[in-house]
Structures are given as structure tokens and as C-alpha cells.
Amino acid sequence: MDDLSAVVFDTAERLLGALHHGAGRWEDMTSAGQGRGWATIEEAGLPLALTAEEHGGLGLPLADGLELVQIAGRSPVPWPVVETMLANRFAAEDGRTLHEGPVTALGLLTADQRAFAALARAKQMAGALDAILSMTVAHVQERSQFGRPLAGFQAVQHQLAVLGGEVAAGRAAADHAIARIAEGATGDAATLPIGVARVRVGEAASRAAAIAHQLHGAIGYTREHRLHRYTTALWAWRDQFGTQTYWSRAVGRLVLARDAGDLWPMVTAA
Amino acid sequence: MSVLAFPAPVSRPQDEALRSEVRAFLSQALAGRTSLEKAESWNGFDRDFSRALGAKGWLGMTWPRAYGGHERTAFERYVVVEETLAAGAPVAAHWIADRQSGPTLLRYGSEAQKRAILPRIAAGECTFCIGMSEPDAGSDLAATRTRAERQADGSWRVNGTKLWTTYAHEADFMILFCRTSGTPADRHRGTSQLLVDMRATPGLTVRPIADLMGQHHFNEVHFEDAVIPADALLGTEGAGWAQVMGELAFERSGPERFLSSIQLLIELIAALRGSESDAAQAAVGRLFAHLVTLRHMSRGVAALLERGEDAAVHAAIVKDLGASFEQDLPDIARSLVDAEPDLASTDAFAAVLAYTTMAAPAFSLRGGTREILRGIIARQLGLR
């Protein structure tokens, strides 16, 4: 991480944080306050952050630009600030000029562009994972039934850590995708960890989103609850940019098309 | 939550060198061995495999030369573990000594123990068993009723039972793990590790426990009487609870906590090749997608354990979740193929399947039952 990644992560933390907590239900805002939130978003160059820096943008190295992505799944805001981030950095690849203000559907993209975004996804979906984590963890601490905190439950313990298990693995399969990226893989060799860090930060959102609402009780199945916001965008994420389905089928294709000796070559190759 | 980020593997070209090497030396080594005999890899047990393995170079790789180490890096000595363990090659006759009794002795044993042993170790020529597991104290190891007396000479007097002691019957040696003082009361106060001759200890005698498939790798370790030597015990009188801590962390970091069913993920790929069922396709993608990502936390584990960092935490996460793919594998196996399991089969996938279905339930009890890991992983959570 170089010094403005820390910057940018601090900065970016803060904000998004602040905006996250500051939003209130977010169909009750309205014009002008979201004129404002995207206006900080802007001024804090978030929206340029993937984009290199000869076009204008931020210049981050990718794994660094990807670790924002994360922080920005930690903390949903009403705005596509991740949208835009990619939106940016497509319309740079291909000479376009770069958007004003915020863009919340990417049109049409090339099969690479559609497999990074697909990767940054996977990214924001494990800051996702991290929050529910976080915010599950204190819930089960701060709330007592039959005069003991959740947390002194051995039932309670054991289904949180599975889902510390499934947070982990999400977050690593993501990271492992990345690292291969950075590295310079493209075509086959960037699908296999792109899709295998889809497909398990998928399941891992599924099984995450599942025993956080468990370990809420009804409370967290309320609008009011803010974990309604994390887990009904991962739901959304875990199928887009190429379903679940769609990225476990690409990566089954690619193993079933070698000879089964290949397996443990391959999966070292990953 | 840092606790649940997996630092990145360092990938070394010194370490795919190796790979390169060890892959052609497995695939003359093993190339007689049957599918099914690749599936038992865990319960391999080739003294000459261990030997050819130690000759190579390729055991007690990390350890100092004196001690007839190589002083290889941990990354070189994962190559080489998740190598053998995915060729399906015998691993039995030397890794428990290789993975955990060596490093503990290293760690803890005298002088005049490492300089005995270690060497041994090393060229794949010494047998170890583990010693703690008990009959009623099951995953509950500070229950532990194997005592140890002083005698007047300093020797041991040693009564008890150890059970679930994997080739017990085969091992030279044993790492037991006994009460020296107080009651099981006192938990794990009191707890020490002796090094127990397997092949000269009067008073010790191993029974076999047969396993659900009828084979015999268990035992029961019987101590009744028996005489240890003053010069066995290991470390420090009444520190045994801390060192057998630090034992398990080596016996639940490595590879082997993903790879015991890949024998089958191979031979259902095998059984769908060039299958465009949807079904197939979306499965195999996701078998493969966990199996990268476990192999990725588990090299994380071994940067951890490279740096000197504390990796319990990891370990059991890795283990926890490994546990689960490969359990979960038999059950998708044969959803997808129609082939009847059978140990007998000339099939290899029905074959396999047979044998890996009845090795399963093993995978969440063996080196630490699932639900001490999750107790494990909640701690680290704040929960306890």
C-alpha cells in the first residue's frame, strides 16, 4: 500500500462510514441530500479511483483500488459509488470521456470488463461479509435471553463461527483473484480465480446472510434494522456480472474440459 | 476482525523448482498404486516410500542440519506435503513424526533426545504415535487420567489408557501426554510429555480397534506399571498442557485438511469428462472453487507459521471448513454419478466412493472434533 492508498482508505472510510450511518431510510431522502452525499463523494475523488492516473483518475496499484471497493461494500450508501469507480475505468480503457456524476447501470461490456467488474464485486461483497460479521458479533454480545448475554450460548458460538469461517474464505478467495489479476493473468487463467472467487464469496454471502438474520432474531428482519441493507445487496451481487450459477458452470466447463489427472495442476495453477 | 484476513502466500521460483521435482519423482513412485490405494494415501503406511521420501531430502525440511534437517523454508515444505498428499501417495509410516512430534522435539527435548531422534525422523526410519487422546476423556484432553509417577531412582511409573492411537501397532515412539501430579481436577495443571519407547517399555501393550470399514489403524495403549526413564521426559514437568497447545497448531495447519478426498473429486472428474450436464458443470465449479480457496488460506497459514506468527485461529478455520468440503464430497459424488459404491469394484470411482463415504465421518473428529475448532475460532471472536 502505497501513502495516498492510505489516504484515500482513511478518508474514504470516514465518509463512507459517516454517510452510511447519516442516511436514514434511504427511499425518505431527499433531492438535495442527495445531491450533497454525492458531491463529498466526488470531492474525495472516490469515483476515480480505479481509473489510472494518465486518464485523469486516482492511479491507485489495482490490489489497492480493489481494498476500496471492500471498504466501500463495509459501508452501502444510496449512491453507486462502485458503479461509477468501474464505469470510469471502462470508459478510459476505451477512450471515452469520463462520466459526471453518478452512473448506476454499465451498459454494455466487453468479456474482460464484465469479468472485472465481476471481480470487484467479489471485493465489495466481502466488506459486506465483514460488517455483517462485526455487527453480529456486538448484537450477540449487547443482547440477553434467559439472563445470559446470546453470546454465552454454545449454539450461538458455533453458528458464529461458521459464519467467521464463511466471511474468511470469502474475503481469501477475492484476495486470491485479485493477486492472480495483478499478476498479469488474462483469458482462462483469469476466469478460473475470478470465477472461483465469485462462486465462494456467493455461497458465503448466501450461508453469511442466512445466520446473521438467525443470530438477529426478528429485530434484524425489520426496515428499521440496518442489516437489511447488506443483505439484500448481497443477494443482489452474488448475481450479477455473471450469476452464481453462471460463474460455477464457467469454472466446471474449464476443469471438466482436461484430463482428471490435470485437477491438481490446475488447482495450482489457479 | 484481522483475525479472519489470510496474509497472501509468497510464491518463490524456488519453490515450483521443487514442485517441478517432487511431481517426477510421485509419478514413478507411485505409478503401480490403484485408485483406491491412492484414496487411502492418510492411511498408507510404506516404510520404503518414507525412506525413498527422507533420502530426497523432502522430510524434517525446515529443521536445523544438526539434527539431520535441511533448513528449508515452511513454503518448501508445503510443496512437498500437498504434493505427496494430492499424488495419494502413503503417508503413515512417517508424518505424524514429520508434522508434529519432530517440530515438538525440536522445540522442547534435550539435547541428548533431538541428536537420538530427529536425525531418524529425517531419513524416514522412525515411527511416531500420538499419545493423548483418553477413554472418557474424548476432545476434553485436561481430563486426562494417564499418570506418571517419580520413582526413587527418577524413572516414571506410568498407568493408563490412550485410545484412538493411530499405528500405535507400527510406531517406534510415542509423545504421551500424562498427569505427573494432582487429580484431573486440577485441569491442566500438572500435565506433562514423556517420550515413550514403543518397541522397549515393559508394561506397555496395544490392542487393535477396528475401524467401520474393518480395518485397523486404532489401537488402545495400555500403561499398566510400565517403566519410562528419567531421561524421557520432555520439556518441562508440569508444562505439558502449554506444549501439547503448540503441538496441535502443527497437527491442524496443513494441507491434509483438504486434500484427504481429492482422490475422489479426481475420479468424478473423470467419471463427468466432457459432460454439458448444467448440473455437473455448476458442481465441479464449485468443488474446484473451494478447493482453491482452502488451498490459499492454508499456504496463508504456512506464511504465518514462516514469520513465527501465532496461526491457531487460522489453523482451525482451515480445518473446520476443509473438513466440510470433504465431507460434503461423497454425498455430491454420488448425486451426479449413477455407480454403485463398492470397495470391491474394478470401477474406480465406485470403488473410491465406497471408501472415501466410510472414511468421512472420520474428518471432523480426527486432530480436533469440529465443535472444539468452532469453540476455537468464537474465543478468538470475543464470544467467550
Contents of the next structure:
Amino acid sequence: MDDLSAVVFDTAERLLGALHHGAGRWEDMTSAGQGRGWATIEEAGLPLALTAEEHGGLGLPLADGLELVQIAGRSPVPWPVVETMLANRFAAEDGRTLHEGPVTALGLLTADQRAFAALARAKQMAGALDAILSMTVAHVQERSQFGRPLAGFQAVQHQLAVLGGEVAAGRAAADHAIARIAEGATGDAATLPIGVARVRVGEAASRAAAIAHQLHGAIGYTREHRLHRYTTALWAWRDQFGTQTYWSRAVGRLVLARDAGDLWPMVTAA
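In place of the form predicted together with its partner chain, the structure of the form predicted alone is requested.
The next block holds one chain only.
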């Protein structure tokens, strides 16, 4: 991570964190409030984080740009920050003018662009999973039952361990896919780790959301609770740029297309 990336990360952590906590009910936000929020995001340069410097972007290295996407996942906001990052990157690649204002829909994408967008979603989901884990750990430490903190019960500790394992597995799968892309993997060599990442982080989202809601005693289902915001976002992101079924079949096709002798080297490389 270079100095520019460190500055961008710090800015994004503070800005998106403040917007996340200050947004209130997204459904109640006025158009003026939406405009002010997006203006601060644009002033920080976040919509240009995934765009190369020669095209007017910040020119962050690939891994750092997607780390910023993970930061956005930890503090979801009602503005399409990641979608606009992707739209500007793809516009620059296609020789089109960068977008002015937020972009909510990316339109028709090439196969490579769709795979990259799927990888970005995987990192965004990893960020949301990190936040859910922290939120759940804090909740069971603060709340008590029968005179002792919830965290003191063995059954709760077991569920927390499972939750932590799911979060770590999803994040590791996404990071591995990014490393493969950064090394220059293209075509099927890139599709396989991206597909594995999407499938694994999707599974983690399903299990983590169920455990977090259970340990919160179902209060997280209410719109007023932050857990509601994270889990509904995860369930939506899980089906975008390819569903669980789509990516599972993509991985299966790539595996079946290889000879039996190639299976173990492919598994260890992916």
C-alpha cells in the first residue's frame, strides 16, 4: 500500500462511516440530503478509485482499489459508490467519457467486465461480513441473560466461532482471486478463482446472516437496527453480477473441462 492509498483509505473510512451512521432511515432521505451526501463522496474522489490515472482516475493499484471497495462494504450507504467506481472504470476501458454523478445500473457488460464486477461485489460483501462479525461480538458482550453476558455461554461461543470462520473464509477467497488477477491471470485462469470467491462469499453471507440474527435475538430484523441494513444488502449483492447458481455452474464447467490429472494442480492453484 502506497501513501496515496493510505490517504484514500483513511478518508473513505471516516467519510463513509459518518455517512453510514448519519443517514438515518434511507427511505426518509430528502433529495437535498441525497445531493449533499453524493457531493461529499465525489469531492473525496471515491467514484474514480478503480479508474487508471491516465483516464482521470486515482490510479490505485488493483488490490488497493478493491480494498477500498471492502471499506465501502463495511459502511454501506444509500449512494451507489461501488457501482459508480465500476461504471467509470469500464467507461475508461471502452474509451467513453467518465460519468458525471452517481450510476445505479451498469447496463450491458462484457464477460470480463461482469467477472470484475462480481469480484468487486465479493470484496464488498467481505467488508459487510467483517462489520456483522464485529457488531455481533459487541452485542453478545454487552447483553446479559440469567445474570451473565451472552458471550459466556458455550453455545454462543460456538456460534461466534462458526461466524468468524465463515467471515475469514469468504475474505480469503476474495483476496486470493484478486491476487491471481494482479498476477496477470486472464480468461478461464481468472474466471475460476473469481467464481470460487463468489460462491464461497455467497455461502458465508447466508450462514453469517442467519447466525448474526439468531445471536441478536431477532431484533436485527427491525428496520431501525443496523444489522437489518447489512444483511439485506448482502442478500441483494449475492445475486448481482451472477447468482450463486450461475457461479457454481461456471466453476463446475471449468473443472469438468480439465483432464483428471489436472484436477489437483488446478484445485491447489485456485
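Quantities reported herein were computed from a predicted structural model and do not represent experimental measurements. Positions refer to the first chain, counted from 1. Basically, rigid core = biggest C-alpha set you can superpose within 1.5 Å across the two forms.
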{"item": "Rigid-core frame, C-alpha of D259, shift of 2 angstroms or more between these two forms", "value": "yes"}
